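The form predicted alone is given below as one chain in structure tokens.
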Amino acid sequence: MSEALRQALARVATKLGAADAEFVLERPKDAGHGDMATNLAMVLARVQKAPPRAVAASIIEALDLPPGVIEKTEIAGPGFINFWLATDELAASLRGIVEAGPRYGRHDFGRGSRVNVEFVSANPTGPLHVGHGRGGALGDGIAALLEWTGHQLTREFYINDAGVQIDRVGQSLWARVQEAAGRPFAIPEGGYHGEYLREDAVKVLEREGREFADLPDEEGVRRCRALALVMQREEQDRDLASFGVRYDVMTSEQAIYDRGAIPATLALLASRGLTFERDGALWLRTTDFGDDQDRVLRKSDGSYTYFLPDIAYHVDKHDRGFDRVIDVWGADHHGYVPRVRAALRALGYPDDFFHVTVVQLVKVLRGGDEVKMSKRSGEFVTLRDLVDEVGPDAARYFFLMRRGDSQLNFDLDLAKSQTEENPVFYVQMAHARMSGIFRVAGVAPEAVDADVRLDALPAPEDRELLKKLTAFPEVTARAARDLEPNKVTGYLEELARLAHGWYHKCRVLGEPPEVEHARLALARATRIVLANGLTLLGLSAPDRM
């Protein structure tokens, strides 16, 4: 009911003048504001330089439903107008839900819209960290909500196998391969510490034979560093696919560099007179399209600064016919997002092509107390561990509860406790209860149709939950749009709250055969928005806990 709602009200937005509104169409906190209510006609006051309650009335006489779906409506305040569903379009909701089962929520205004979401992209030098895996929880909740949205989506991973971190690795592993062998060792200056690889060395050493330590050394760090992607890559890749995160597409800097990408790019930025010489270096304009300053493309040694790559990168996304791409940032890529932006305008594409939603820092906290380090990484604490302690479903909850700009403390006693106070355990015990009444009733959910009248569900606490339910596709509708998976986890946890209050407030089995039936129509319903929203941001719904 709320996306018809939507669309009758951005067509009235069109007549009025102003056909690419953002307004906001939402369940009011107060009941008695009404089941939705909006603030068009405060965006479309600025457009009509009229008084917004005025526009408001505009609105509502423009306003083209079928009848029988608003009981009412109600200008208030300084121009929000308030929506009361009618009766029958309450009931008709009920249905709507039941007959679309995991098709609810979803939406097709995304359709022919070709999106990149590229998220983690950690350097394989070691383990993911706790900050990766809010990265690839959160990257992969927007993949999920475009997807439920109708776009057509293709997840990517960059490798970051080029560069000076790639050659210390290896030469840090090499090392640990000749500590294996019992052999005098030196980590390099700014080389890699951690346990993981004195684990490597031994499989190095088990797969290749002992005398892979006798190489010169030259050789023997050339072969670990080609050793240590794979390794370190394959390790990646379980410790994502355990949290439930897969890619579509691995993309390599280095092959980047190998097809030619590289000048290439220079040679396209040049031809459009982008760029210039200054003290030996080559700069881009980045000036002239928004940046605070030029940017170094190619040093005075005649090296490549990161810049470059990026920007080469991001025309082959744009080559492969993506029309937007959005990209996962940690908060220490934020002022490099303006330069970014900068060189794509540059070369003419337009403004919503290239998205970067940013994450900040996340801080394990056990007893109150922040936990710091994995013995096995030696500095961070490993996306590995989290999971393997508060599992993957409680991990990927926790980093989508929560705005990606946001900093988050991860409890781990919270996340491993079975109270109400952990939301992700509450969201699914509201799932496991709905899904009781049916193993009690000895009836399957799919056994019910949702057939009833509206005055056979007679508590306040019926329609509250029913109302709710008809929130959900707004709810997947803007948090695709705003692209904030923490929309969803809202909605679920004020959601579960309703049912669960409903499951112990509102006898369904042994009460009057009409009111038993539509009861337990309203349990299917709920079991299937919980459902489809704890699997839209790749959650389990069990029917037990």
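All of these numbers come straight from a predicted model, not from anything done at the bench. Numbering follows the first chain given and starts at 1. Compared with the form predicted together with the RNA:
The listed residues are Gly101, Ala86, Gln178, Gly244, and the one at the hinge between rigid parts moving between the two forms turns out to be Ala86.
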Given for the second form:
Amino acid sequence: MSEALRQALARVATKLGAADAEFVLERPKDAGHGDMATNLAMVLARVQKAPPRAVAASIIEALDLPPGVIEKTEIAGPGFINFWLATDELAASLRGIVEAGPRYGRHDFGRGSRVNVEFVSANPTGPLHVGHGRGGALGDGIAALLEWTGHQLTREFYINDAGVQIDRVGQSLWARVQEAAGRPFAIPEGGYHGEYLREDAVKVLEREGREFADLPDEEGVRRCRALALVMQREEQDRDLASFGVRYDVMTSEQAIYDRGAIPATLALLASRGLTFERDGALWLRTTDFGDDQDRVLRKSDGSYTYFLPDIAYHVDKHDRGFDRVIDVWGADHHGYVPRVRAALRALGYPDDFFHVTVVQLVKVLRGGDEVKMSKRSGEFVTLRDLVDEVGPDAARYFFLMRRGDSQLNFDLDLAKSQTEENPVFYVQMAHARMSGIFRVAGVAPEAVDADVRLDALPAPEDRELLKKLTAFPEVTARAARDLEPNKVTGYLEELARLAHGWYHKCRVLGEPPEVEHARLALARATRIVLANGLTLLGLSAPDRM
RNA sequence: GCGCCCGUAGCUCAGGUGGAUAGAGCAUCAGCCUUCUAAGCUGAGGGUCGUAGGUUCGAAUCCUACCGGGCGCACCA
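Pass me the form predicted together with the RNA as well; I've looked at the form predicted alone already.
Below: every chain and molecule of the assembly, starting with the one above.
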């Protein structure tokens, strides 16, 4: 409903000679300011060199809208124009929600755009921790938002299976195999001391036989490296699946090497004159593209830095035809952003091709105290433990409800509590209550048509709730634009609050037939929006709790 | 030392890209309600938007400096 108004205002701006005017059309928090308000007059006042309130009057004069949309306009404050919508317009919105059903809130403005969202991408060296969980929830939420707005989307996981770290896991696992066979052993320098490798070693001996431990060290390490890789990947996939995250593409770093992409990328950079030699190493001139120092691609000992395969990987994504690539990285990698951006800029990719969303660290709280990550005690660190304790819905919701770039306090007690203070519970309960009305009435929500007159909704709560429902498409659009799923959780909490209040105040069943029918339609629409929001975020929308 | 992120009510956080008297939830206080699932309603108190300057009709929002917290700063991955 706001779209028609927005377009009408844009037409007026054009007529007044300011076609590119950037104005805001918003829903005022103060009910006294109408249903919609715009600052267009104040924006135009600058160009027109006229008092804002006078400009506002001429805007209203020039506004051409079909009849039955706006009931009243008003010039207020320094030059805001406030609009009150006609009730027929709201009734039409109610029908629109019910007709769109599960598609309500979707858009197609992203049509034709191919986007890749890469997230988690944990090293295959151990179990996922809570930070990965946050990256997983956020990456998946961003992906879902882009899908809802019509983008063609690929969810991708990058496996760092080629580096030194995986070698060290292989050595560490081999040591644990020796331990499990009752032999002297030593975890190598820089190796992995986690308990999980002990368990893996036992599995290895079960699967491969006791004589596996008798292999020469070199072969044992080599085979342990491969086994560890498979086992850790399986573990991670299982954890991600129980968390509701699935991928379209898994890309192996090793495969990029095997394909010869490394020398190819090096040649590409060199042919463009972007590299130079110094102190026996090969450098990329990233300072020409916004980095604060040049970066080494090939070390003086002839081996490559991690930077080069990373460039090759992004070149690969570009060559696969994506218009846009979004990487979700942990805060500990954010210093790495400028050099990758510089490299891609150097290759001539558009600036909006590459976007990094950084997730800050997660602090887990129990009983008000921080749960420390402790290797010694093996205390609660993994995503699996978290999901086992609070469930996948609460875990996802808590990771999503804050912006990625602020630090997150994950309150375990709150996440588990079955009270209104717990936002997940609160939102899901609102959905369950809407469902409960139909259960008691003995009718399916789908059987209730939305062909109602709005005068049949007598309470101000009816109208407030409906107005909130009509804001949902704007929320998904804005959340997708900003890549911020927390805008959806925030909206759902506001909607749930209104829904609970409405439920409490406005009786549905047993009212006069016209009122009962209209409120059933409103309950149906509310249930649709709550379900769509929850589904978008990868959460369940239970009918009873 | 340098770079990036953050700093808004007692707590946790919003704040639609510069607009109206800075908002919500929780907590506190005073009342009410107990229903289609108890997880609701009304009101009150609570703020130097980290600090100081600047930009302009207008700044929590943009710029500069400083303070505090976090992360990073390799020919590591």
